[in-house]
Every structure is written in structure tokens, then in C-alpha cells.
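What follows is a single chain, given as C-alpha cells, in the form predicted on its own.
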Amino acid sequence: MTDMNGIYVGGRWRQGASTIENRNPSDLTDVIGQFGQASAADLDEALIVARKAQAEWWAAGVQKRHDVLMAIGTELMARSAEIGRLLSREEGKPLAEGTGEVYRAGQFFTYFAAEVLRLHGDLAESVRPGIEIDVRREPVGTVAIISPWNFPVATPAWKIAPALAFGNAVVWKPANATPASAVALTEIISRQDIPVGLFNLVTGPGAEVGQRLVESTAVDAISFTGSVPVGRGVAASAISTMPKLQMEMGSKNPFLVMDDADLDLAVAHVTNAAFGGTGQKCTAASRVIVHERIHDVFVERLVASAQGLRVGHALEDGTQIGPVVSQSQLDKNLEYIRIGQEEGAELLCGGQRLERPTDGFYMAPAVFAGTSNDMRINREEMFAPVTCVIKAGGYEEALSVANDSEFGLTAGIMTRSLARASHFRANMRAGCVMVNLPTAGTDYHVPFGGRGASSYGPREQGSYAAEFYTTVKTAYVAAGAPE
């Protein structure tokens, strides 16, 4: 890590105007090392290289374009254990997710390099005789890409790919929680044959160089994922300069359970959504509604499930909740149990710090019954293994307290009811709905993205990408006389 630690500008690594350190979430013990922040300087020339290279690369055309991006997915999967492990090893998601995570992100590259081939323009009649009209999808120019760190590689891939395969330049702001997964991915793109500056590496603090980013006047679009009071924040700077701006933000999903679900699966399903990844998933199930009728079967069977689950080092077998990823997060997720414990909630199991053979940011994952839609607990997104579980005398008042929110990400239902299942994704405001799924778990190949609070702009993934990294250009050519 001493000649790439962070940044990446002009075609070439450099040390930054200070460092970091980064150390493991499972064992404070273990450093992983030091890493360069990024100065206003270094922000301004990548931002002045990533012009010129998006001119270059556009005229590359579509092949070469094609190439780049299935080279790097290739590369990604076929290293997916290797720089899982790394990914793991800072972020603090069990082995298996972390390898899943880079594996997935090669897929989002290999994907878009076949939506290069695939972006095909449209002929149009005049309504006026003898002139022909095109239609045409062009480069939004330079993107901005602020990622989080709950998913340090997949994140910035979803983005990243698109913006390249679409023929833009990309500066890369990542989350300082998370920097040797970003300098690992952004080792892989250094190696292929691109222009020089057409993809730069920026770490730093967001109120430094994140906020000089979405100020600049020289970047074209922004790709923002993190909280929804950051996400404002973005919106608002960014404003004056007027980019295309996709926001995808905060969430508090719900997850039914009605009294015809498969208690089996849907204990599973539940124990999945709200406690994979330690919570810190955009998609998790915080909020669990059930059916009177079965509520304290459930609650009882959750209870269990939640405390079976293997709380331990991120990288040792068996593992199946890490530990969160920093002592501030921890101290947030122990302060919202403090808060929904005043507020009322009846707290079933968890809650509280671990001590693991290796000192690490431990917590217990949390089951709260008793709890009514206008706690905190069921308001706010908490990124914590926490999930609170509300009492519904049936599926119209499920649904109404599902749809209760100002986020409207993912949401699931668990039934057998076909009736009931089809007029839930009719009826429930999210941007992703699943049926007897948990609410986390999308594919790469389809549009992703909520509504209300949780996102804003154009659909992230799939074909949609294309709304949001590209630009629409009508041609009117007069025809010639014939002679």
C-alpha cells in the first residue's frame, strides 16, 4: 500500500497532504495501513485531466470501451476471494458476503460492457418533408461518484461501470471508513489501456473534498449514495452549478408477515433482512409488521433465531454477524437502543457490546417488540443489527403502517395469499418490492433505487443506467436536392 494509498490522479499514484490509518473492525489490533487524503489541488487536477480524457474517450468507440470494462469485471471475479478477504477484513462483513460483494461487482462491469454494444440511437420522420431526424444518447461529460462504506466495491462498481461504458470521465470520492477496497479496484482500472485522467481517485473527508466536488463547476453529473441529511446537503451545494444529480439515500423498510406466511421461512427471511451485513445494509428490514394472529409465535421464533446467530471476527468460519464498522457507529447503535427502550419498546434480546477474543466493535443483534410506528426507533434509519417488530390487527392495517414513512426503498410481504401479494405490489409505495424474499438481495441486470426520502434522480443498474450517465441529442438533417 505505500505507492497506491489513495489517491489516483492524471494516470498516476501520489501521496497525499495526510494519512489515515485504517484498521480491522474485528481486531483493533490489526492495522491495515496508512492512507493519503486527497488536497484541493489534487481535486482540481484530476477534475481538469477528466475533461480532456472524456474527449479521447468517446472517440475510442465502442469496442475498445467493451474491452476495458469486461477486462476489469473479469479481473474482479476472478480475484473475488482475495480482495473479499481485504474488503472484509476493513469493512467487517463475514467472509462470504465480502467475497459475494467483489464477485457481484465484476458482474456490474461485465454487464455494462455489454450495454456498450447495446446503445443504439433512433431514426424519427420529420413532420416537415425532406428532413431526417436522429435521436441519440451522448456522454453526460465528467461524474462525480461519492460511495459509502457499507459496500465499498459493489457501490462504486454500479456506478463506475456505466459512467465508463457510457464514455464518461468518473472522480471518485469513496468513504475514508473503507480506502484499501476502493485503492484495490482502483488499482485494477489503473492497469487498463484508458486515457490518462479518465478515472481519478480523490479520498478525503467529505466537508473538505467531498464538498469542493459537488461545488465544481467542472463536473457534469453527480452520483451520490449515503444519508439522507448528506444527500441534502449535496443537493443544495450542487444546485448553483446545476449537474444531473442521482441520490440514492436513507430507508426504513418494512417487511409483512401475515398470518398464512410459512413461519419457517419467514423467521429465515426476517433473521436475513435485518441482520446480514451487521444491518448496515440500505435494504434491510428495520421495521417487522406482523399479524396479530401469529405475532407472538413469531416474535418468539425471531427471538431465537436473532440469538443463534454467530457474532465473531469477520474472517473466521462460521461467522455469521461481523462486528459494525467503527466505535462511532456502535455508539449510535447503542444510543437507539437506549432510545427505544425510553420511548417504550419492550427489547427481547441483544442490544448490548460483546467481547470477542479479539477487541472489536462487537454488538449483539436486537429484537424489539412492543413498538408503535411513531417511535424513533420505527422513524430513523439506524444502519444497526437492531429490527422492531409492530403488531397489525390485519393486512390493511400492515400495509397502512408499511406505507407510513417518508422512505419508500425496499418492502416485502410474506403470504401465501396471491390476493394479497398482488395488491401489496400495487399498493406499496417502495421502489423495490419483494414476495416471500427479504428485502435485501436485488439483481445487477434490473433498475434499483426507492422513493420519497430514499432517492432522487434517475434508477441506478440495468438499462435504466442510461438515463442518469448519458445525455439525449436530436439531430434534424435537411436532405439533400437530388441533382
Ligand code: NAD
Contents of the next structure:
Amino acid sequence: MTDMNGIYVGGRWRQGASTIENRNPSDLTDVIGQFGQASAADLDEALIVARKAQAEWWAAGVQKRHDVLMAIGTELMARSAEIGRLLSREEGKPLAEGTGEVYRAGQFFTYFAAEVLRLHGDLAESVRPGIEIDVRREPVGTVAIISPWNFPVATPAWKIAPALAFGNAVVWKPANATPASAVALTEIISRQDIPVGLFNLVTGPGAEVGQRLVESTAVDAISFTGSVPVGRGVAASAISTMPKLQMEMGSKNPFLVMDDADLDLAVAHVTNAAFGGTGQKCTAASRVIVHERIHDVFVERLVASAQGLRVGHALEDGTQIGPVVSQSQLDKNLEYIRIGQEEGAELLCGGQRLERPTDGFYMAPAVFAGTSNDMRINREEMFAPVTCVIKAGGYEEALSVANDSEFGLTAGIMTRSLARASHFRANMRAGCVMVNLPTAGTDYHVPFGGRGASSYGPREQGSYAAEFYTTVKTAYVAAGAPE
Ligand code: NAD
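One more: the block was the form predicted on its own; return the form predicted in complex with nicotinamide-adenine-dinucleotide (NAD).
Every chain and every other molecule in the complex is listed next, the one we just looked at coming first.
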């Protein structure tokens, strides 16, 4: 292992306490490398150096912060093909998606470079004469960032960029399934002119490094993206020290297809939303709620569309769906196929492991029909290339089924009716609603997040990110009478 595949603490690359092997899920004979794992001592040191560096970083001022963020973003965009290839190789999403993700990560940095310059405060008249009041935003301090493997560059980017933009230090614990992407992003940040210790990468197992990080009294804020059970554990562990919390978690996104929908577009958007990224998106459409009048024809066409998808090696030309990320994810997916069949759902296509020229975790995209909203396959997040069709008698029933979930991240409707679209926007309980668009696919300059069990705490992205990454200070100044 080279030090550069290690961890990054106090402005230095180091090997860490142990290593893990990283293999390509499209081809298990392809070893990407050995990657370092932080020890408890590495993590503790990162938290100490971060505190000191944060004060220096804030004092360096807005032009410096702008320039650093702009440089990181520009480099990510310029190298999106190269880093995107590495991302696709270790995560398994098709090359175009890997490249697009890295480019998008660059856009988060350039967007927040500009936000640095827009950090305005407020002035107020005091109710007491002779006193002036101002309200300013200041950094929170040291931010712990914990990220999943499914967007291994974009998710950390949309957290790291605002954290640094608003003057914070960062200690980042990425998912162990995608360490190469974490190293690539860190390598770019490490070459910037920033205080030693401002940015730290502490790769390692969630239950050890992650757990120690969230329990630390040296952390002022935690931004977490991952599953609901882990997120709940993180919040429960953190509460004793009461840092700010921002949690983005699971989902069970509904996609309504109404009887007045453009059917070609509906089939294309549902296919994209359900199976893009091998279904491993928190915004994936997993409950497709279809009006009974078009149910049979829509389902027939959706199945044909799913069967037409080319599942293959992520780096091969023409691949539309890559492998799932790991053996354990594949086992979990196949178990859900069994559960769905046992619950009485009708498996119309897919759901089995596929053989390809290289040995990888390939799975055929699956469509269940004849499902009801109380089945486990419609209540639990699968994070798989599996979607479930629920038949509804009309719009009102479809909306009610859509809202009957503990989650509320994204939701979509396909309809030509302005009245239905407007009603859906207003009455769907979700953080993001899409009209005649897939449930997956969001912009980088507006808030992203959900309701219910999907999210907890202030929103991510856009100018709304300031709520989490800053704290507000109200100053009262009595100027006194002139001499
Ligand atoms: P996960 O919950 O298993 O892990 C997420 C991160 O938490 C990883 O870095 C992991 O190492 C760490 N972790 C695990 N145990 C920990 C502990 N005890 N203390 C601290 N950290 C710990 O999730 P995953 O499998 O990496 O990612 C898939 C999940 O992420 C899905 O549920 C998906 O919906 C969710 N996700 C949500 C969004 C969103 O914005 N809502 C976006 C992407 C992914």
C-alpha cells in the first residue's frame, strides 16, 4: 500500500492502523488496492488539529475561502473523466454516471465558492435607544462528515463544500466500500493552501471509527447520510454531547402514473428512476402507483423496458445498469425477492443473479406487480434494482397510498392534468416532488432533503445549507455619546 491510499490527518498522508482490500464489483479479479483504516489515536489527533486549523481558516477571510473552493471545484470538473472512471470501477455505476457524478461534485464546490461571498448578516434597531444590533453567521466549528458509498464523491462534496465555505474544519469518515473515491477527493483538497489539519480523512469501519467520531466531545456538528438504522444510532449516540445534527437517510419513494399520463414518457421515467444506478439511489422510485385504467398496458410496457436494459461491466460501452455494490447487498436484494414472492407479489421479470464474462455482482432488474402497500417490499428500503407496482382506483387513492409511508424523501407524478399536478405538489408529504420527471435527478443549487424517517435536521445544499454549517451570533453595541 502506498501512503496515498491511506488516511489524511494533520496535513499528512499516513497508512493507518490496518488495511482493507478494495475490489471491483464488475470484476472480482480486479483489485483496486489496499486502503488504510484509521485507529482511534488517528481520529483523536484529527479532532485536535481540526480545532486549531478552524480558527486560522476563519481568520483567513472570504477571498481565500472562495479561491480554495473554486480551485477544488475546477479541478474536479477538469478531471471528471479520470476520477469518474475510478469511481465507476469501485462502485459499479456505468462510466457516464461516474463521470457525471464527479463533474457534479465540482459544481458543488464552485457553487459554494460563490456562497462564501454571499454571507450577509442583518442589522436591527434596538428597543433601547443608543444600542445597535447586528446578527452575523459564524462557523459551527469542527464538522464530522459521515457518507455512504452510493454517491462516493458527490455526497461528501455537497457536505465538505459548504462546511469549508462557511469557515469550518472537517473530519470525514467515508464508507469503506468506496475508499478510492475518498482518497481521490482528499488528494485534491490536500494540495490546496489551507491550514494544516483543516481537512482530515479518517477511513474505517462505521461501528468503530464512525462511532468514536459521533461520540466525541470535540465534534460541533455531524452531517450524516446513510441508512435509517445507522442514522438513528448515530443520533442517539450523539445526543449526549448535543452537536448540531443533519441526517439524510432512507426512502421508499412513490411514483404515481395517472390515466392521463404520456405513457411513453412514463415508462421511460419510471425505468430511469427505478433502475438507474442499479436502484441504489435514495431517490429511486420503489413504489410505482398506477391508475387502474392504464395499469395493465403500463405494466406490460414497464416489464419490456426493464428486460431491455443492458446489465454489464460498469466500464464497458453500452452498459446501462452496472452490478450491485457488494456480495452482502446482492444477498440482501435476493432475500427481498424471496420475501416479495412469499408475501404474494407477482414477480414479472428479473430478480435473479446474472452471469457475465467477468465475475461480478450482477442482478436482473426486477418488477413486482400485484403488490399492496402493507407488504414488506413496499415498506422497507431495499436499495436494489427492484420496483413494486401498486394498482390504485384513482388519483385520491394513489396519493393516499403514496403518503402512507414512514419515509418522505422524493415523490413523482406523471399526469397531463394541471389540477392533479398542483394538488400533488401541495399534498404529497415529501421533501422533493417531481411532476412529469423521474423521482431521481436533482439540481445542485437548491435544497435537498426529506421528511419523516428520511431526514432529520436542517436541509442540505443551496443557500439553505447555511442553516446547518453556521451558527448565528447577535451582537448588542452601545456606542456611547461622542466626546
Ligand atoms: P450505512 O448506513 O450502512 O452507512 C453510512 C455511513 O455510516 C458509512 O460511512 C458507515 O461506515 C457509517 N457508519 C456505520 N455505522 C456507524 C456508526 N455506528 N457510527 C457512525 N457511523 C457509522 O449506509 P450505506 O449502506 O453506506 O448507504 C446506503 C444508505 O444511504 C441507504 O439507506 C440510502 O437511502 C442512504 N442514502 C441516503 C441519501 C439521502 O440523501 N437521503 C443519499 C444517499 C444514500
